[in-house]
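Just one chain is shown here, as structure tokens, and it is the form predicted alone.
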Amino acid sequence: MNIFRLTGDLSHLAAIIILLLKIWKTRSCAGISGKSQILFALVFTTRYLDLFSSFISLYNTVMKVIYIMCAYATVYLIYGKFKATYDGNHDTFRVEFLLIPVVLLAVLINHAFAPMEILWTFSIYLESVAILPQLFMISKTGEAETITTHYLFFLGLYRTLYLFNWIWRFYFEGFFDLIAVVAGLVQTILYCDFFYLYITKVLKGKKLSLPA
């Protein structure tokens, strides 16, 4: 495993833990898009079905289990334990506009027309756009709590580091996955504007505000 993948995985894990701690400590899921969290839970579920059929390494298995458990724990906190604090009035992104194209793409453009491969491809495509409901919610409310922006920053950092991981693997392992790379580029581009605002405002102690 190269350093970019390891730090990418740790950044991803940090983002998930930051979000869970934010919800648990404040006893509130205000400002968090439940729709984005459902999409991420769907991403992990469809991507890691191979937990039941193959073993790569202990690290790989443990990380997959952690991602799945944390994703569903987050969904439970939002729609269960702290449902009264969930701002559904602002979490209005039409997720069917993401799911339908993603399903079609996964069926039409994949490495092999087999159930497991289609589901893996679906998860890759879906992850690239799963954050859109959260970004849409922030743009609708006009601002975001600092802890929420930290969560988004580490998610974006994870995806950026994974792009370097693909470059490393191409040059040193001869491995290249066009589907994963293109989806990763799309996801990173979605974070570009946020990264600029994070660096220029949040790191200077200002509250992140976005145009409605």
Contents of the next structure:
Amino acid sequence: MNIFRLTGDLSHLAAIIILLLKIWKTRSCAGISGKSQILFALVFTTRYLDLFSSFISLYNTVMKVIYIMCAYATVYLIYGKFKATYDGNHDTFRVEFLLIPVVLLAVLINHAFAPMEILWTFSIYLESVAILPQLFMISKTGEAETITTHYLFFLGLYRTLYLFNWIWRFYFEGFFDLIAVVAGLVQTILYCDFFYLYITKVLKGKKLSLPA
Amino acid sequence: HALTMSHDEL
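Next up, the form predicted in complex with its partner chain, please; the one we just looked at was the form predicted alone.
All chains and molecules follow, beginning with the one already shown.
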């Protein structure tokens, strides 16, 4: 464990909690892409199947359980409890255009052709594009609630910190996982224009509104 | 490659 990975995990946890609280407190999921949240629940489900088969550390197990529980709670709030506030008209990204390439890639490019390993690879590839429906929805509505931008900032920051974690682990532990690094780079690059808007607008107290 | 890689990251 290193400082980049720890702060990365805490940033990820912060993002998940911010979103859950935003929906719960405002009793509304306006501006939130339910499709992205379903993809994240799928990412955690396929990645954390080893929850029952291999014990790495208490921290690892506890965080995995929290992530999975929050992911499904968020999906439930969006499609169940606060379904009336779900903005389906703007959440129209065709997720099959993500799932099919990700499945193919996971089957073709992986570390080992074993079920658990292919599921893990699928999860890594899917996570790198899972935010696209959310970013697409913001571009369609042309704006985002400030709390939603904080959610996206911490979510983007988490994988950015993981990039530094991998540099650290390569240098100090000789650890290197090309699949995770390439997918993590793609994931972080997708946030670049959001980061720019967040830093130049939201941090200056303005509302995030895209040039419609 | 080990058949089941152990992934210790979240």
